[in-house]
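Presented below, as structure tokens, is a lone chain in the form predicted alone.
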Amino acid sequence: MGLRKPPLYDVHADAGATFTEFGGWDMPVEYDSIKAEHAAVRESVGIFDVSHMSEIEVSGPDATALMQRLTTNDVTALEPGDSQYSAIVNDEGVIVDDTVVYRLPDRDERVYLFVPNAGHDEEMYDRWTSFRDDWDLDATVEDVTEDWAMFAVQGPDALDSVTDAAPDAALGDLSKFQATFADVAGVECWVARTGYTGEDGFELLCPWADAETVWAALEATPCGLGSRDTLRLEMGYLLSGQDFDPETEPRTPYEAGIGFVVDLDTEFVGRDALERRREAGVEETFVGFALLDRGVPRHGYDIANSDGEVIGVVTSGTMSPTLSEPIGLGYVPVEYADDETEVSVLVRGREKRAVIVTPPFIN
């Protein structure tokens, strides 16, 4: 089966992006370089096509109850407009995936979009539909990933791009994780303040024929993931795939940092497990850290104390193009985490003097 394309991708190839697999997915990661589309995130505004990002739309009488259960932090308290970052674990409380859901305006009922990771909407979808059925809960699930086009418009100038293409739509008004419905050039879309870079900026979702009307109006420099990987590395955001896998790197949200998404007051899979994590704490945790020496930290690198014990492994890590000095993320036992503590990241077998250092790595 061939790589999925976003609706955009003759657009993208005729501005000179190179392309690379993510997620299942055919999607540009850079068009000028990413040192210069990380900048102009940083100090300006950037544009990403992130139409990769999966959607999935859960409706009907008993939405809230099947949203609840199968997410972690507590979906009754959004109202129409509001979204939450949140996790969906397994029975042991391991992170099966980190979303964001919306609560979309009511239509006879509440509806709710949420956002799993690339090239996980088949799964998200069978799961969804199998626990409702099995809960017997009466909710139309519908994977609308190739309904909607997807743009994350980022930077300290984000606001002024999305209000050019939509100026009556007073998107200034939208604090953090809100979102609207909003006529840009025209075309309805789903517009939220949330983002992935640490920036100011703002998520839309238009429907896939009108992705490059959307687009177009838009001033903004074209980025690609490179960038946006570089960008939440900084921040200390977790990839899914690299800092948690259920497979591969199986951690709970206490473990990954994320502790902050569940609500134990809530009922949900996983909750007696996450429940027991929290009373026993955690023997790892995620941290950021910064490399001494030359190098450059890779997935999958060793990290060790200062006697040289392997003590963990680095799930990410870049080339900060802010800082212009070596970071990356990983797990560590808890005795060595605190900041500033010494360790030291196998690169390519020699050691590299490194330091903890709590995300973010930016100001």
Second form
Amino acid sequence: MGLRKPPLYDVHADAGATFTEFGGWDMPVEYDSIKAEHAAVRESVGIFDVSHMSEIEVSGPDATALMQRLTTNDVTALEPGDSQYSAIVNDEGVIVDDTVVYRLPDRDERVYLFVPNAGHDEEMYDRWTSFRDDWDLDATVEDVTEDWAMFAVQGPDALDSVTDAAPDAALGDLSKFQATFADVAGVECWVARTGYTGEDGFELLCPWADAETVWAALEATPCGLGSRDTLRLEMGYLLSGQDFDPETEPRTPYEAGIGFVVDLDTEFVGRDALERRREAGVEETFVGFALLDRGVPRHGYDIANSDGEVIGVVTSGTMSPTLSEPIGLGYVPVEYADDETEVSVLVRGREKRAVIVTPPFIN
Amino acid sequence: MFEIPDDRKYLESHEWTTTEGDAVKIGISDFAQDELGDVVFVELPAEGDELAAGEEFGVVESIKAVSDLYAPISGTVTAVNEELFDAPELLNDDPYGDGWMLAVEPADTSEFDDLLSPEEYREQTE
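Cool, the form predicted alone is there; where's the form predicted together with its partner chain?
Up next: the whole complex, starting with the chain shown before.
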């Protein structure tokens, strides 16, 4: 089967983008320079096409019950227009995916839209519908991934950019993780003050067919997913399939540093396992590190202690474009997790000195 | 589309050589730097090290990729462009000039015959 393409594939190609595969989608990785695109987001504003992200809508009388039982956070805390970061775990409490759950304005009943990672739409649709049927809940689950294009406008000037395109909406009044429907260049979009870069910004969902109109209305530097990765890495944000993965990097939210999305006062799949894990305490935990020697840490490299004993693995690494220093993320035993602990990273088999740093790496 | 100067020879793996007096300079091509994207790290041998034609002699890393460097010819390293350690972006900005990597005293000049001419390399990158 060929790769899926975002609605603006040709627009990106015409703008000189190079493409690569992300979760089964052929997506722009950079237009001209990852460093320049990274800097645009840190210093002014950039726009990403993130239409490869999945979208699942859940509605009906039991929508809340279904969402509550399949995500770790407390969805009953959401008012219309609110959103929350959450995790989806299996029976063992291992993260299957992370997601943002939006509560849309009520129609006849509570309606949720959640955004699993790229390529997870079918798996999540199956998970939601099979649990719904097993529990005999009255909820409608729709995979709307290819109904919605999704763009992220990120950076200190993001508010100006979206306000220019949507002058009638008071988007500046939205606090972080709040969202609203807004008219952007005549297209009704779901606009949320969320993002994955550490900067102020907005994520917009617009109808697939109107993607070009909305994209053209948002004045910002086009950025590929290469800079999205360096930006999120500087913040220490998790990347699905790399920093956690039920097959290759099975981790609980406590190990992955997102225990704050687990509400044990709610009933959800994996809750009891997570309660046991929390009581037992974690043996390994997610950390950041900075390389002190020259080199670039990469996914899969070993982390060693000062005796040269391998204690962990790098899950993400890069040369930070902001700091011009090599940084990375990975898992180590908790006794090595304190800031300034000296470790080493085996860069193509050669030991490079490193020091543990709690992310974010930038202020 | 990519600059391929006529005054040098090339390897299929995108390194170039050019002769300057007794020394042979080595670097990577415009095509290679463009494929790599923003170069952020370069690892090179030291002065006095020996290169063997076709063997790895270093590494160049961009934000998105790691690439081994291969020696176009055998010889002894007589100079290293240490500016690249602090400013690896020179490889993007000026791959045939300030982005040179090594100067080498060749061991066997007949090895030049095995390298690609500019025309042959141009065909490869088209």
